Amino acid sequence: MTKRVNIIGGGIAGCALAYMIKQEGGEPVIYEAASSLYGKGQEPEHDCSTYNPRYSAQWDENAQYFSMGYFEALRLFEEFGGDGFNWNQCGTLQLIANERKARRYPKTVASWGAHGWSEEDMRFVSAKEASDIAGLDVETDCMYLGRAGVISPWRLCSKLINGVEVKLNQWVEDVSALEGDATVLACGTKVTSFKEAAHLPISGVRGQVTFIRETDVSSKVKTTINYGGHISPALDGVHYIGATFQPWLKHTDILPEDDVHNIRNMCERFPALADKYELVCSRAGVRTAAKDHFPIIGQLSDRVYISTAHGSHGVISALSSAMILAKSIVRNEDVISKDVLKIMSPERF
């Protein structure tokens, strides 16, 4: 018998879950309080997000969780075809900018490499090789992920929900009022408005990203570079840079000083990029985080599940959580180790 699964929330977590539920033979239905999915109306003119895992020094539960989502992302992007959602597999350089990262990243490369990550997926590069990869002078050695890059989350969500029933302008107050075999709360910080999740220590972290017109100088950037902030190669003549980190703010109003911060941060890290940039647009959002910085995934009560707190690695985390929940709900099977399920479970609180 086909299982009907209600998904409350139409962001990347909800859309990824709908896709995975459908792949497992279930019947997903998305309930979204807004008038459109992914918190936006019409397709944004500029929409971009980096995708890479959250790194850990050892092959621990965090590494297993994000590794699974990362390789699933690569598989999906190949299957969907990059032209459909501005996929640019340009690679990502992670600067080794301090002593902590200098100690941590060699352990990451060694431990992840022992568990299936090839040199194409992750390796060390010297400052000289990093400069050749980046297209500008990089002063430190780097960890390089050759298959990471950027995508359009809006377009990715559109791909994920193909053939899925979506109910817009539908705010659900009581999950028990929904028909179906299971309900998943996947609506960010709003999960705590439901009694089943009201006890969870979840907070919002505001971040603003900036889109700038490329110049002759910046047009040489060939890969995404993470340096505490990040810059992506230009797409249609526009760079995506960011991002601020403001856990004390909960609004999504655009702050001009945040754009100044993002541009200044980039130019201070890479003096060669110092130039006069034209601001194209800005976006602000509130990422959801748990107090221990791990996602919250699993069963809350009878037939009620949760997927939230995906933080700044939302694309990869959303796919990992979707694989875990879809297999559990539809097949009553585990797709990852019990240790990973335990550390992500809402029961840890």
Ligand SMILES: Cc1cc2nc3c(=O)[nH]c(=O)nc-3n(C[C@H](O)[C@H](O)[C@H](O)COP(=O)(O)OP(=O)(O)OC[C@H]3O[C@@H](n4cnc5c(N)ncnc54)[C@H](O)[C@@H]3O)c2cc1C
The other form holds:
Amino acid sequence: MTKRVNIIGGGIAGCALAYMIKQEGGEPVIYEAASSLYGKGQEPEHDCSTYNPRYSAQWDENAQYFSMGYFEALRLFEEFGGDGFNWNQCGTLQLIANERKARRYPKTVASWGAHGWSEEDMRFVSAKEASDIAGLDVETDCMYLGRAGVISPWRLCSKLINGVEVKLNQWVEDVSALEGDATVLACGTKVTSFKEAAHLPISGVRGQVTFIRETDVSSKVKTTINYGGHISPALDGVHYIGATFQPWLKHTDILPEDDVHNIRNMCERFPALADKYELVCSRAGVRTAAKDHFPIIGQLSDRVYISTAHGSHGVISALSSAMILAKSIVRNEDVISKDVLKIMSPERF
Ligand SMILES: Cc1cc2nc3c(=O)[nH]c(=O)nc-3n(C[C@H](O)[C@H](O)[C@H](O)COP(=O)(O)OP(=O)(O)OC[C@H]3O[C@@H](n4cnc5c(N)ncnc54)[C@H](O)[C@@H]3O)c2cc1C
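Can you now output the form predicted together with the named molecule? The one shown was the form predicted alone.
Entire complex below, previous chain first.
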């Protein structure tokens, strides 16, 4: 019998889960409180997210989890053909700008390389080679992810929910009011308003990203560059740069000083980009984080599941978590090792 799965939240986690449940033969229904998916109302004129894994030095549960989602993202983006969600597989340079990273990244490249990450996926590059890749002077050696890049998450969500029943303007308060075989709380920080998840140590980390007009200097940028903040190649003459981290702020109002910070941080941390920039627009939001910084994925109680705390790597984490939950709910099977499931499980709290 087809399993009907209610998904509370139409952000990237909820949309990716709906897609995977459908792939497994289930029947997903999304309940979204806002008037559009991704909780943003109208489609934003400028919308961009980087997609890359969270790195760990060893091939541990974190690495397994993010690798699964990363390779699934690449497969899916190919399948979707890139059209319609601004996919730019421009690569990502990670500057090795301090001693800690200089010690850690060789271990990451070696241990991930032993588990299916080819040179195309992740390798070291000298400052000289990094400069050729970036299109402008890079002063330090880098780790380079040749197949990483950027997408529009708003548009990706629209693609993922093709053929899925979506109920907008639906604020759900109690899962017992919903009919179906299972319900998944995929509603970011708001999961704790449900009694099943009220005990979880979750917090919000406000952040703001900034969109700037390209200049003669910045137009040379050919790849995403992470320098503590990040910049991506211009799309329609506009770069996506970010981001601030303010766990102490509870609102998502746009702060002009955050745009100043993002632009100044870029020019100071990456001097080759120093220039005068025109602000195009800004976007602020809240990242959901668990106390131990791992996502929270798994079963909470009879027929109630959770997918949240995707932190700063929501695009990849959403896909990994969706694969895990869809397989578990629809087929009662595991898609990844029990060790990973244990680390991510809500039972750890
Ligand atoms: C400034 C900033 C920059 C970022 N940049 C990147 C990046 O470049 N790359 C990357 O991978 N990640 C990035 N992230 C992180 C990423 O945005 C998040 O991890 C991701 O959006 C989390 O998705 P989610 O679906 O779990 O939650 P959310 O996006 O919070 O979605 C939850 C949804 O649930 C809905 N909802 C809430 N309560 C209810 C309810 N009771 N009933 C019905 N609906 C409800 C909300 O309206 C919302 O639409 C960034 C985050 C911020 C803040």
